[in-house]
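Take a look at this single chain in structure tokens; it is the form predicted on its own.
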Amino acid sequence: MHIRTRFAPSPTGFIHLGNLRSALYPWAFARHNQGDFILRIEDTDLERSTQEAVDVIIEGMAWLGLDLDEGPIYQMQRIDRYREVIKQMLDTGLAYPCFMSEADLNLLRDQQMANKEKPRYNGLWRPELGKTLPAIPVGVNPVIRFKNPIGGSVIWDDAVKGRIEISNEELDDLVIARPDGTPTYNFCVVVDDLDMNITHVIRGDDHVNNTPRQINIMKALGGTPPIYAHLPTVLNDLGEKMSKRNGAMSVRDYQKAGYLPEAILNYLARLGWSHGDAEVFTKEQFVTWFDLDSLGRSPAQHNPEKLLWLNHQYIQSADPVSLAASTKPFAHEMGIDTESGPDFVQVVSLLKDRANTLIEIAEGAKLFYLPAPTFNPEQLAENIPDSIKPALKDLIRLIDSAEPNKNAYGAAFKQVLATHQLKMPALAMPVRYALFATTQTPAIDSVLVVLGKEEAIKRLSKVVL
């Protein structure tokens, strides 16, 4: 079999981490078993479908890197298609017009419901041996109806959740064309699923109820249904299903917050997915390992401190070229030119370890841009005292003569602390202070090494003289 996978948003809202992950497994699943990948709109909700969800939907999977070997493919460009098949469905008896009016159907619910039945079309509509149908109403558009089997059940196998059956009681005759003419949702996703050859159906468990529908239709089409995969919900971290109502941040939130598409993606496999005690995987290793009876069963919990972990995680370990291209855009966002002064590798190098995001780089990377500070008596006084000046003065010295390394400025450090009988943070921090105003730096020799020694040693002696 060659796999065919598909991911199938409306693009009627923002794209969450919950949307994603049901585009990430598929796209891994095709992935793993050298098949085809596909995106298909399914923008038949005219009232609701934006162009601006469709572009957010597009960015965000090429911005995780989930490449696609067919699409986007729009639904309202194959309406065509969509009204042949239901043609040939009328002709072969497959499906009938139905022309009850909405006001009748609400009002038979309405009586269903008194009756503590489950509402349900009461198949008037549906022409059978013998029956006789009402007489048609003047003036009214039908809805075409799909003819659902009487009797027997829909059963699959479901990659995630086991054996299902349903009773086609439960079913009524699904309406499959409004009285305008437009086909409904679950009728073009199984003309597409039909049409494109999908092998495998892996999406979100809100999908359960309208399969044992879809299986009916594929196979009254003649068709072959595919493997589904249900995947249980996501929850927020307050255990309420991750929606844009609940809080849930889009995939272009994260990218402005300062995630690294990697983090994502690895945090997104992990919600519903594992493979042992693996927590930090690349995505070749995670296209290596996916396969569907790793999936679990049980609703999956977002969990943002674990996502900022992981972020921090794959910042420790970026490349620091790579990287400052990365941070750049968020630099030149807060004002700073990182073409004039230190090299923003050795800034962004410098910074990587204890940052969690993009933005706490481009923070961090401030101090080397800005002027040198000034400052008034009153501050020097409080920051930098008369008694630790002679000090000052002697690593300005052994900071001129030494190599422009870590380790030498290490060595210039412990040499003036042992000849003036000082504790590191009681010279450390009138340097910090006279090189950028403050006393929260990274390590000191490291500083020295990025801002530059000439830079350096021009704003220590100005506050020695």
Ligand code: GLU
Second form
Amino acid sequence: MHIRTRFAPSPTGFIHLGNLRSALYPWAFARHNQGDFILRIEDTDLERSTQEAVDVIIEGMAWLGLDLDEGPIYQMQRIDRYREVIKQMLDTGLAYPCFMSEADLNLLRDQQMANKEKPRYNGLWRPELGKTLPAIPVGVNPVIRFKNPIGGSVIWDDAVKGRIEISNEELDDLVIARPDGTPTYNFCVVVDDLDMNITHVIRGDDHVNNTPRQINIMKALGGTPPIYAHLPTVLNDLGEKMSKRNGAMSVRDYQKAGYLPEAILNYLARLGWSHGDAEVFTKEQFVTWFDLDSLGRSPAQHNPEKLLWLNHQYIQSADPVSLAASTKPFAHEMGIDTESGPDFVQVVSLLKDRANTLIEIAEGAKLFYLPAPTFNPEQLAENIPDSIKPALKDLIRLIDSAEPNKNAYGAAFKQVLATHQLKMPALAMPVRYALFATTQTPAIDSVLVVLGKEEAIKRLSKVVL
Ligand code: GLU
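What would the structure be for the form predicted together with this ligand, given that what you showed me was the form predicted on its own?
Starting with the chain above, the whole complex follows.
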């Protein structure tokens, strides 16, 4: 079987990180099986669909590297096809027009509720052999309903939830076209999944209730239902449904906050799927390992600290050249001119082990690109006591003659400490202050390497005068 999967988002409202997990799994399943992955934008809800949401989805997928074999295919561009199928279904008796008015439907529902029955369409306009239908009212545009099978049940083996059986008694005749002829959501999904030869539908479990209806329509149209895998919801860190209101962020927000796409992908992969106790893995490993059997059955919970931890892991092990390239835009945004000052790759290498995000690297990098600090006499008196100046002078001399590397600078410090009977902070703090007007910097020997011998000596010499 040639595997074909799809991600079929509705571009309505806010697209948060959890939404994109529904793209990741079908993508991985297709890639694992050398199949095809299709993006279908379900934009028939014209009032709620926005271009902004479409952009967030497409950019987010591209950023995570979820490449497409087909699409994006927009449902709004397939309206003629849906109408064609509706016409075929009317012609072949699989569907029928229903002229029951909105008011009558409401009345029916109220009666059923009063009788403690489940509200459902009563089949008034459903044609049956020997049945006389009511007279067609004038001037009323009918809805089109699908003739759901009577009796029996719909059964499918959900790849996540196991066997599910729904009696046809539970399902009334679904409206597949509105009075103005526009097709309805569940119907479009079926036509698309059939036309696109989708073999595996991997989607959120909020669609479990739609599945028996979709299977019935699909079978009526002569299609073979795909395999369904319904993914449990992703909850936020408080165990609530994720939404913008309670602080959910979009992929774009994470990108702006300095997360790496590899970290996000790894994180999302683990949000409802596992492979032994593997926590940090590459995209290639994920694709190799991905299978539907290892999908979790209970809701996954978003864990921002874990995501930050993963981001740190990826930053720490990243190649400095590419990490510097990813960090540059953040540095430029902060007004840092990465071309005037120390080599940016070196700066990033120095900072990456302690940073959780690209923003933290850029923040740390600022130090190296600010102009040399200037001090007033009070600042100098407070931070560079006269008693330390002889040691600083020795240090300047030793640094000047040292090889420009961490070990040699470290040895210079040691020698000065020994000669002057000092502890490291007593020397390192004034040095840091002299170089940057702050005592918060990474390891001083590495800082000297990155700042450069000449610049360091220039700055130190100014405070010992
Ligand atoms: N458009 C639906 C949604 O965004 C998904 C439909 C499907 O995957 O079948 O929830």
